[in-house]
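Taking the form predicted alone, here's one chain by itself in structure tokens.
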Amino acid sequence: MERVRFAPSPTGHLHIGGARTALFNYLYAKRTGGKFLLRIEDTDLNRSTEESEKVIIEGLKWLGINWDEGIEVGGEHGPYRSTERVDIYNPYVEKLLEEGKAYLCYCSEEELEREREEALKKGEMPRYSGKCRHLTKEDRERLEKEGRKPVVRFRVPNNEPIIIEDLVRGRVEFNSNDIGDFIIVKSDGIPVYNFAVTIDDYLMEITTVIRGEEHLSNTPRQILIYKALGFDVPKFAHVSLILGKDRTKMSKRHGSTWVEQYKDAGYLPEAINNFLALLGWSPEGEEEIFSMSELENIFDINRVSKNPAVFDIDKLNYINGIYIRKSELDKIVDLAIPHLIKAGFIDEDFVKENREWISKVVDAVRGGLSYVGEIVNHVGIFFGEEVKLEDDEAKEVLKQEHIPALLDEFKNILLETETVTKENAKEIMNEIKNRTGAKGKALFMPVRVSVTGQVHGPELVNILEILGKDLLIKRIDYVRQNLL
């Protein structure tokens, strides 16, 4: 049975690239009919956070990559927080030790920032020199009692040839000769990431490692470990990079890259999915609109592009569109509540008592979203009595010889009206039409200019319904005395 982890380190949030791993994991486990586990990498104690954790944890919950064993959930392969299983660790580290295939460090920083400058200098890649190598027992005595305290590197054999037949890249070929000795415990006694993750990932039983372009170069040292304790090495599958629009490295500068942006902003979990799954994977055939239970059902690793991935927002806009519009509307009137207060629109006394206008508010203007927070933008119309021209088209409008008399009874028939529903607000237009003879064009975009400022929009009978009598006729008014 296949199993895959997603293994974050608690340093911050849960980046999008880092969303798309997660679930192109969560549905290979699901396709495959094997489990999804999620771990927690936190070797950096200098950055990794309680924070951090709960926010990677909370992004996951919200797109719905629900995992099968880990942190929270449980599972008999725990504990799954990597500080919290040094004791696990010691016993392979002294394997290592004991066998030759490590060793104790104790050069400074200083000695290999030394190394690492003249390296550069001669324009060779940066690595240890392996002084540390042949320590004698009286040697490690002498340097520990100046004080010194070891590291654990891992003595990396000599031109040993490392072969990754990736699933997504193809074969891959390192030579150890270019690696050098590397730290797998620091001088803490907390083991680094490529120890931890290796350990954790055998002990877990992990078949297939699936993790973004940017761990390629972790993948020769882990296997080197695997080797050197004698365990299988998993398979593996490097996802590509996700790029901006200008094919750079997907950073701030491309707008939004925490997954907890896009919630705030009013996107919708399926929808990201939706879109996160078409960034590097292609589905056969043209459809491009996929719910989760579909997406486990169709994704396949070998449809994974070795090609990097670009971020479209335009892309990801149109999807969550159509999330949007396909959504039940109570969901929608939930997400919307918020940004509608947060903007001044409304408050929370006004959503108790008036919780069925809002939702046709909602209803009016959400097949022009493409994220829920955009709702601010469209709903000023249905607020206040004054009418703002939107622009020089809609001023036009209201310059036509017959407004005046079209907006006087237009009124009239308000009057005589005892409220405006959807049903009876195109009977309106229709006697405005039988009353002052104008139709079409010349009738419809007077009355919405009249009423709103602009010359598009909602439907007009939504919009008539929604604004209601007394304030169709009070912006009558409006315009009669202000803009005319």
Contents of the next structure:
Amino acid sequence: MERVRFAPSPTGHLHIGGARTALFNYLYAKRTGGKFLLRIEDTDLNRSTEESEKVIIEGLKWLGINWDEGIEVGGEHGPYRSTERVDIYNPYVEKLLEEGKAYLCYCSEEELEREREEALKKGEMPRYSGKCRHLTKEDRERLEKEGRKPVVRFRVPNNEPIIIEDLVRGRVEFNSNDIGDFIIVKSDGIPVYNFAVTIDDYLMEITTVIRGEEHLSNTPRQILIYKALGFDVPKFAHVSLILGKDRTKMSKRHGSTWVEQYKDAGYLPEAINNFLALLGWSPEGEEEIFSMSELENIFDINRVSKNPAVFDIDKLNYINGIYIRKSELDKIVDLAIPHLIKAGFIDEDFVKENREWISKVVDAVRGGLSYVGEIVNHVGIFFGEEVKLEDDEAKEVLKQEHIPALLDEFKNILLETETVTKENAKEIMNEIKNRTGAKGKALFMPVRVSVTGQVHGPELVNILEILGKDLLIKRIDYVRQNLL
Ligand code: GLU
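One more: the block was the form predicted alone; return the form predicted together with glutamic acid.
The complete assembly is shown below, putting the previous chain first.
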């Protein structure tokens, strides 16, 4: 059975790229009937925080990328946080030391820095010189007396080809000669990522490691550790970087890069997943809109491209718009309310009394939304007694000769109407037509502009129902007195 994992370092937010890696792992597990694990790699003590772990976990849950085993969920291979596994790593470090496959290195930061600079000056790739490779017991005792704390270095074998048959990139070859002896345990006794990840993936019985391309250069080191310990090497799939539209690495400059930012703006998790799935993977056929369960059935790692994926916000907006229109209205209303409150259109008390009215507003405008937060730019027409003409086009509409008479009849009909509903709004329009003779554009435009100030917007019958009799009359009066 396939076992895959997402192994974020809790050093920041859940990035779009991280979410995509998690999603690909999740979908791979679902598609193959395997298990998906969540492990937290917090070996970088300076940068890891509990807050970040929380944010990442919340982001995954929000997306519905649920894991079968790992943090919070538990399982047979725990603990699932690296810093809680130090005792588990130690015997493997001892084994490598005993077998001479690793050694203690006492070089100080300054010495290493000097070596690095010298190498760079000579135009060579800086890598560890191997100075501590052959220390005797006496050497070690002397260095320890000086108060030096050792690191553990992996003894990289000479001239060994390291080959990865990558599920995404195909065959990738390295040679051990390009890798200097690397640190596996820091002087504080905490193993570095490359070591911890190898032991963890082995003990957690991970069969396929799916992760970002930025880790490809780590993989040969990990393979050397697998081999030194006699472990089977898992399969690897290194998924390409995500680029901005200008084809540079996706960063803040290209817009929001964290999942929470999209959540806060009012993107739907289904849409984000759909969009992320298409960042690098392409289905057979033309269809691009897939629910999570559809993705679970059709995702195929062999159809993941090794070319970089380009993050196209317009495409995300397009997909999200589709999901906003498909969603239960109530769900969109729930998402819209905080935005409407924040923008000052409504407050908590108003929400309690007028949820149904708010629903109608949301329903009237959701067709034009790319993300729910955008709603604040579309609902101004539903609030206030005054009418502000948006542009010259709107002003032109009200300059027509028949407008005063039309508005007077419109008001008369409203006075004769008990309440305005979507259904009788059509009759009201008909009645204006009968009484004034105006029809088509000459009828609809003046009505629209006089009650909203705009020539575009939601469907007129929706607008009339939402504004309601009293407000419509107030606006007609306002226009009559101030704008004609
Ligand atoms: N902890 C690593 C990161 O957050 C992931 C390592 C891996 O997937 O092997 O980049």
